[in-house]
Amino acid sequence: MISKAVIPAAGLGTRFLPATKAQPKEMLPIIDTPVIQFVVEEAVRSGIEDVLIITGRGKRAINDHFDRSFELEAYLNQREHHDLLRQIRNISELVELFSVRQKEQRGLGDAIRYAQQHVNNEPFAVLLGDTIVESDNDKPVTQQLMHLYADVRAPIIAVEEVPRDKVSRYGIIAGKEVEKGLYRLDRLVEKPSPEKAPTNLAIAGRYILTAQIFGYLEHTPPGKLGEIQLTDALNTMARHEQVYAWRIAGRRYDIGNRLDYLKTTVEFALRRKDLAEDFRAFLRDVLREPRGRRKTRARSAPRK
């Protein structure tokens, strides 16, 4: 019933400067795989057949990553790197992929508006391009939302529980639990203090939206820095019609800041059969060795 997904990937990634001066933050690798590839693969595993990526200026690398690279394929084939060749060909065959460029940096809500013509009045999934979400079971989180939509026929926001002292980093929902894990949304509160947060349920970067969202976005005034926020439009929507939130069976890896990016890289490396043993030993050595000794050894390294 839901066959299309929209992946906003137009942000400037200022928290990762200077690394993102010339490359999209969504192309930052978790070891050897760009963040946005994890996102597209989740959409595909959920049954999505059509993906629209909202890009911006300087984001051409995203399109190139999902396109064929005949010169590279010929190089790998000539040197008989068949496993690598299969991997990069599979990337270009994942899904029917489209893109459109957001002309100005005017917020997530404005980026979503660029999908209106593409989704053609159909309900659609939204997956933030800089957020990896892993499921605790065999159903990807986007698929969990899609199955719920078949029952409620209303927009659904994925949420996860976060520590109370971390709520000021996220959009937090207020609502009534109508079934286990399913909430009727009252409102969204952007980055509240722990004392004022209505819950500890944070927006997790996955949504199912209906075409009605475009009307609400059209009438949402710009907020701070002239940006149109999706949360503002959803708040208005919740006052006029049913909007739900689903506490996901899974975990979000927020790649939006440097510390969480490093944590994600470490966790993913420790899962890799080709890396885990040696990497775990390295981490043990680093944590066991006094800082001063490590610095002294670094300074006394012989010159080449």
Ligand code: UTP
Contents of the next structure:
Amino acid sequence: MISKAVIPAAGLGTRFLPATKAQPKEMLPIIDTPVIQFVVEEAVRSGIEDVLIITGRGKRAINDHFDRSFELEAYLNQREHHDLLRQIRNISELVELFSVRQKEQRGLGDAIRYAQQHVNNEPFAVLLGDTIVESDNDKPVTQQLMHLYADVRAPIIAVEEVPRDKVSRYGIIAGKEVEKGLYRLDRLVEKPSPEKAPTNLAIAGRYILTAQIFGYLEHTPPGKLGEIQLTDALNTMARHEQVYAWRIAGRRYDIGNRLDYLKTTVEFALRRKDLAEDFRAFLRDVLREPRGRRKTRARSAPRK
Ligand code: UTP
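Structure of the form predicted together with the ligand, given the form predicted on its own:
Okay, now the whole complex, with that chain kicking things off.
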């Protein structure tokens, strides 16, 4: 029933400057794979056939990444790097990709508005381009949302349980659990204090939206910084029609913030067969030894 996904990837990524001055944060690698590739792969594994990426100024690398690169293919072919060649070709054959440019970075809500023509009144999935979401079971979170949509026929927001003392970093939902893990949304609260937070369920960067969202976005006034927030539009929507939230069994990795980026890199490296053993030994070493001693040892090593 849902065949299209929208991946907003036009944000300026100011929290990751200077790395994002001339390259999109969505192209930051987790070891050797850009974040947005994980996101597109989740959409594909979920059964999405058509992906629209919202890009903007300075985001050309995203289009290039999913395009074919004949020079690179010829180079790898000549040197008989067959595995790499296969990987590179697979990326450009993942899915039918479209892109549209957000003219000014006026927030996530504004970015979604650029999808209106493309989704053509159909419900669609939204996957934030700077967020990897891993499911604890073999069904990707977007696919779980797509299946739920077939039942509830209303917008659904994926949410993740976060520690109470961290709620002030997130958009938090208020709602009533109507089935295990499924909430009827009452409202969304942006970055509440732990005392004021209605739940500890944080918006996790995956959504199913219906075309009605465009009407709400059109009437959502920009906030203090001139940005149109998707959460504001969803709040108004929840007042007029049914909106759901689905508590995911899994983990969200928000690459847009530095600490999470580092944690993601470490976790993913520890799962990689080709790296895990050496990397784990290295981490043990780093954590065991006081910094001063490491330096001394490094300096004295060549003399031995
Ligand atoms: P963020 O809320 O992380 O904003 O965007 P940002 O501007 O990219 O980053 P900071 O806060 O300046 O560091 C969440 C997702 O929405 C997209 C981003 O690319 C990211 O994938 N986005 C955000 C847009 O597409 N357009 C916008 O105007 C803002």
